[in-house]
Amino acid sequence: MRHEINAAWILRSYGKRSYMEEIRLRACGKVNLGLDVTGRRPDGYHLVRMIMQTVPVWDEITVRRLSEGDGRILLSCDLPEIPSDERNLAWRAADLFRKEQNVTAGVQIMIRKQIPAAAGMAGGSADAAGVLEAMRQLFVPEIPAEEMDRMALRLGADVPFCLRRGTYLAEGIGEKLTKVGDLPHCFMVIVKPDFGVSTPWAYQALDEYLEQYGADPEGLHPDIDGIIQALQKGDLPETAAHMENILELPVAREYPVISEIEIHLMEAGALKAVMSGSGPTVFGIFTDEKKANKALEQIGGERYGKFKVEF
């Protein structure tokens, strides 16, 4: 799926080249190959070092230009529980772009969801990035990447990464991005249990865990540099060996099914299985497609959202 991840955003566009009327594109989710929390800012935001990896699990975003001076932002989603107003990050992305770039036309946004919600896969951030990219192509295609990144960061720390896509080291609160080596060829089984995890709760639970067990016990923090070095060498087994997520310490203690899924994936032949982001999504890395298929078939039944992707 490497080609699909790095391919052009556009699935389909309508209208003359000089006046596009509609853009349809894929907004891809992510997993964290490694996630460490290194501190906390005075404003409460946690400082992180993490390896973010785009995955070919996507929402389909359609943005249609309305008439000049209309001013409306109309948003709909195929999942009725998803808000269609300013509570939705994709709506806020369109609103921010219109104000920042002096766009007077209204837009209609349609979202078809595939990325699970509250899953640690940046579904909302991916949708916001997709809307920003669609708005750029519809209205102001000459905007430089730096300006797009600035707008994306105003929406959330994961949104700039979702704009760029690929394999990146993210630092600060997640906004400082450095390209690293691509994930070597493999198969990934992604499993999302039938519940969500609040990101603020996960970070608060980590703070309480560290306070209880000590801020820096030996072996607690993931070896992010080890992942980077293994990626640069194109060494998949070594990359997988270093994959860890510090948020898993408190989250899996609260939700034991996360560890149960990891055990299943490892027993099925995964090189490593890790929780993504604040959870509860778990992914396993496989070199053998048959083993990945078997793991996918045997886990969870209808209770889980399940994907198998190839890199």
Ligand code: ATP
The other form holds:
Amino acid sequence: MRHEINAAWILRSYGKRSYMEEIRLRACGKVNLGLDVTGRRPDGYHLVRMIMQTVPVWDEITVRRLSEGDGRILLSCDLPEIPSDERNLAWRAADLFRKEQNVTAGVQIMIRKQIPAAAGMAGGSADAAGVLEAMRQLFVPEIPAEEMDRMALRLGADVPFCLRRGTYLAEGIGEKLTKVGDLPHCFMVIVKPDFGVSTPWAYQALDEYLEQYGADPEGLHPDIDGIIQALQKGDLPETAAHMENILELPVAREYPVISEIEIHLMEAGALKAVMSGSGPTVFGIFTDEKKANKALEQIGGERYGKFKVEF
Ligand code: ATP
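Mind giving me the form predicted in complex with adenosine-5'-triphosphate, seeing as the form predicted alone was just shown?
Below, the chain from earlier opens the complete complex, with every other chain and molecule after it.
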């Protein structure tokens, strides 16, 4: 079924309009239709130009207010490998919101994960954005969007995008967002192999790669403007033709299965297949739903994360 990203925040709420007790919502992940690294700030952060696309693969987040005076933040997650204390970005989002907005009540947060972790799909950032949005609705519904963006950025460069959702150009360290044309109607097959990739490692591997081969070898940088123009025209084949991720060079060199999945998706009829973010998730764009279904069916083992979504 075609998915309307923006209509899909809230799953359920309990309580009165003036006093919400509990909110359940969908925190959606993302893929990168394109990702370029253009330089580094003096503080070491990489400067990027990337096209971010929200995908209808989500974690279900429930936030319930505790009684007044009980200031705890209690978090549980259905995946034991995800930390459930202050190391969890969703926990930190609740903590930041309480401090910045002078909220005295604590909250109980329950996360049902579906977005694969350490996958290049911004799972942690999506959960943090989901908690901020839930806390806004529970405690301070009138907060302006700019204030929400500011809190989001304090949690991580991808969090403001996860709050906005849709198709955006992200620049700076990922926080400068500009709306671009929506992804035209298509099917996307998303495949996450059975291992994770650390984002800092991927950027470091890129730095080493560039040192080895020179900072600007011919044809190394993806044509991000080409993607923007193609989206503006609503041209899917042209969008797909420009899709590329500079992090794929060093990451796929270390993990060849990434290229193998891409070849599989292309042979199955994808217009294009590329790695998302720092990997290892790979996604392919299809116009033919039957081919997308077949590609999904034939790939990977039991432990692969696999999704087919429609735009
Ligand atoms: P990105 O695309 O933003 O680089 P990612 O998909 O590579 O993100 P995440 O899924 O956000 O990475 O998780 C990276 C690490 O962060 C995990 O190994 C996990 O231990 C930790 N983490 C903290 N909070 C969360 C959360 N709510 N969900 C998933 N991982 C979390």
